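In the form predicted alone, a lone chain appears below as structure tokens.
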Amino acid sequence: MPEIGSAKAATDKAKTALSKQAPVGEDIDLNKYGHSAEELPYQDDPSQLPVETKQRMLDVGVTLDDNSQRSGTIIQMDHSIVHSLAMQEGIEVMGTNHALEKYDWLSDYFWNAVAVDTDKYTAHVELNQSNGYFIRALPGSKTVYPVQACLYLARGNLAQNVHNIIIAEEGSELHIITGCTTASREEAGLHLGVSEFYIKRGAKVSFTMIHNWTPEIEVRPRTGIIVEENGVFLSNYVIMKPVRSLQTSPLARCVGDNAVVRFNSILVATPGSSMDLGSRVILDAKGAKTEIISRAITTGGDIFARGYIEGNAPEVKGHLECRGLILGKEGMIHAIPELKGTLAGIDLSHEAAVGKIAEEEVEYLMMRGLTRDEATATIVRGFLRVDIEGLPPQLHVELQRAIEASQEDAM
């Protein structure tokens, strides 16, 4: 595994690239945010946390009246660890701060997947660390339940920094569901959020991810996957719920002969919400294999949908498949695939369509007695019903209630 070299490289990298602007996305002033909160109280039995914050929590998937179907739970707020604890014997769950402290060796795992000096942003995470998640699973260890971690932030007009590493070492099968949402009330906010995965030979990892933010805030991830020899990285991103900004475009390199890697998202544009949202595949390994699958709905706002595969090895297949579904007469999606191919004997395909809800469709069901708008909610259901390969029975219940219980409010 290459090394960025030390902590002072990063931080000189991080420092140079600070005014670099990302590629793509609407530039964000930082200065324009608080980047210091208190340290919030540690809690032992996060049930006791305000009912408002648990019930936010709730929408995004992270259950804190009862944890027995959870391998362990992490919640931040702001930039506190207030809870950490990992239910399941050859699972790990912590602050990164906490386990930089516990083990020597994590620091190398650091800026890997994502280059520190991707944009200002990444570079900002390095020069201003407050926390993130830490979760692990030992060779050979599998959750029987998800872990569930959540990123909230609390108070108004803050950039909350995450860095968070998630390794599945040899063998292990992970499954991990995360919400970050933020406290209701309509104040201005920023989250950083840098995610890096290590997924180990046959190791599998399940990542669903649920946004659930407020609009006046602005969301800027940045995550980094490699997927050695047999691994496989099943990814679930969905966002239904207003957002002012969000951009994010991950990035998975399969480095390993055979490696999967899976993307699908479930994307919701609200007025005034503006998306801009891609996943990025490398097969750098004999065999390797990709699908990135998007469902985009606007009622209002703007989405650009972006897929990128790149096949530099021999057998390796990949498909992308983007839908657009325009609903009222305002927002826009723009669905822009990308295909590149550097030899012979590679397999890759794209499909894209944008419209919107056909005017026969609507009758065909209002003639079967349902309203326009019960027909308009049928058809809509089904739009965003993406079968998930490999995805836990549990974990799928889950991710289908929360699509569910967002879909009312975004439509």
Second form
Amino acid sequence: MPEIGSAKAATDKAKTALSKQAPVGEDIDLNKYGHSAEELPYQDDPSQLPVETKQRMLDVGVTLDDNSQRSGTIIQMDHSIVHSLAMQEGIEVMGTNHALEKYDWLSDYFWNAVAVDTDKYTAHVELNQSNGYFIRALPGSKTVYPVQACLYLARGNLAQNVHNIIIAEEGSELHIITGCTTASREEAGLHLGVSEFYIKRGAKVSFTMIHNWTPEIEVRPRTGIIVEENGVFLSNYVIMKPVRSLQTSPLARCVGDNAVVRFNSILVATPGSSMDLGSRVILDAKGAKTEIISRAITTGGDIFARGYIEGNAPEVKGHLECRGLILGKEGMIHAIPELKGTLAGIDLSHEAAVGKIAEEEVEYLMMRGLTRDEATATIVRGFLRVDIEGLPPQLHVELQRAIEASQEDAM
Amino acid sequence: MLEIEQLTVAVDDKEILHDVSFSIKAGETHVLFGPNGSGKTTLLMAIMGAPRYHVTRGGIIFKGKDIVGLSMDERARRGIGMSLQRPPVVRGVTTRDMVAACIGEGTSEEAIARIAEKAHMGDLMDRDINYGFSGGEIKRSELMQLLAQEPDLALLDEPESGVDLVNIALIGELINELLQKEHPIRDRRLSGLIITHTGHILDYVNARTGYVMLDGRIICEGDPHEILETIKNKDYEECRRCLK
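Please could you give me the other form, the form predicted in complex with its partner chain, since above is the form predicted alone?
Entire complex below, previous chain first.
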């Protein structure tokens, strides 16, 4: 494990960073949001939640009426954990506050993968934390079905400040599907989410996150991942619905030999949406590998699609692919792929392309009898079809379904 | 099936085809010869309705109706199909997706598999269409899509170019299936217009009429084998001399 910080030191550090702006993304005035929320009642049976709420959750892959294909469920609404249940031996699922009470060692995992003084948002989460989830796979445990987690903003003008800790112990395998969403109304809100992942030796985590916000929500996730020897971390991130402002840049560090990290991101920016998404991977151990793939579409919003790979150890390999499609007259995509190598014998590469759909391709499909709209939709669907290696087939199907459902609304 | 009447076509305001007229009856296959740049592909693209190819005069009558005002997809749905010489790669859209689109309503995995097998394309069905395909694979893929589409009029742009001798027999079989060669002549309903450079395809296809196109005009019409023989022996220069 990297350096272990004490709770007091973290709090002190956070205080020094309270006004530290993030280097990119619009600066958010945290004072305009409420920071306290009433405690919501715990639901033994989450299928009793209102139909509309359940539908919002279902849209982000969280199914409450039938959890037979889930290894566990945790739901946080505003600041309250309203349900948590682990359904498989060797898998632990609970609210972060509860986990901190249960395990005195857990505080050692706080702020190792993400620095507490990264910016004002991390500092704010440290000083005003409102729960979050703790998911852990015990050594050798392997989930058959994914654990589902939902972070839900119910009240308007509220800041949700969650701190999530995910630990995959040695040789374990954990699949997680996380849906972040809000009540479908046009009120402002802020979602600050710190997520720290610890992938131990030989462990594997797939983390599929679907964001489904509303046009007045601001979102600043802060994510760090530490991957040990032969560990695998696979992230799929999908955001296809309007959001006022999203800025995030997960940082994965491969600290053990042959660690593997893959980031796949699918972004659709509708008019009025501003998205700045980067994925960063530091390859610090021999033979570590990474692949960062992003597919960005604007139908009128602005997207910065960033990627950063740094190779500091022998025989590391990394590839970065940013592809952007501009549909319509408005909107901007700015792809910024970056590579940094610090020794000979490493293999880092990138490709980036931004443009509109080639007319020649549309015509080719029209020649086969598709209308212009059908041809365009087929090409867009293909553009968003990212081959996701290592994802369980069922989760892959669900992800594709979510993408296609969102696509119908977004286009 | 198809009547081309005094057709004049411009691309980017430049007139490429001048006053072209000919007709193809149901069940007939015609062949179009001509040097590079003579306007053969332009003619096929104009019949298909590709937007860059503007009909400035004349008409394209298909099954009794002038289709000049129709979009490419409408023409496809009315029964015109075309195989391209150099089709584009469409990333993310698989060969299977294309065949499914060609079959249209009522597509099924079984139907796709049957057509793929005929074209020896089974291994390429889940690849992005045309991505990394060899010359022969592109031609087979194009013909497979037309088999799925079942057009009444097939426009084939150099279906045998860049294909080795082993593949050319397969290409010939696919074209014959497309044009119902197994049917007696009187029962054939499907028509074809084929551009060929080498004429190899004439060994496999029962073509009734051949045309020579030079500088955007059809300057000669006759037995395709005889035309091919002349071109082979004396090149297109003989066609020019013959004109004078």
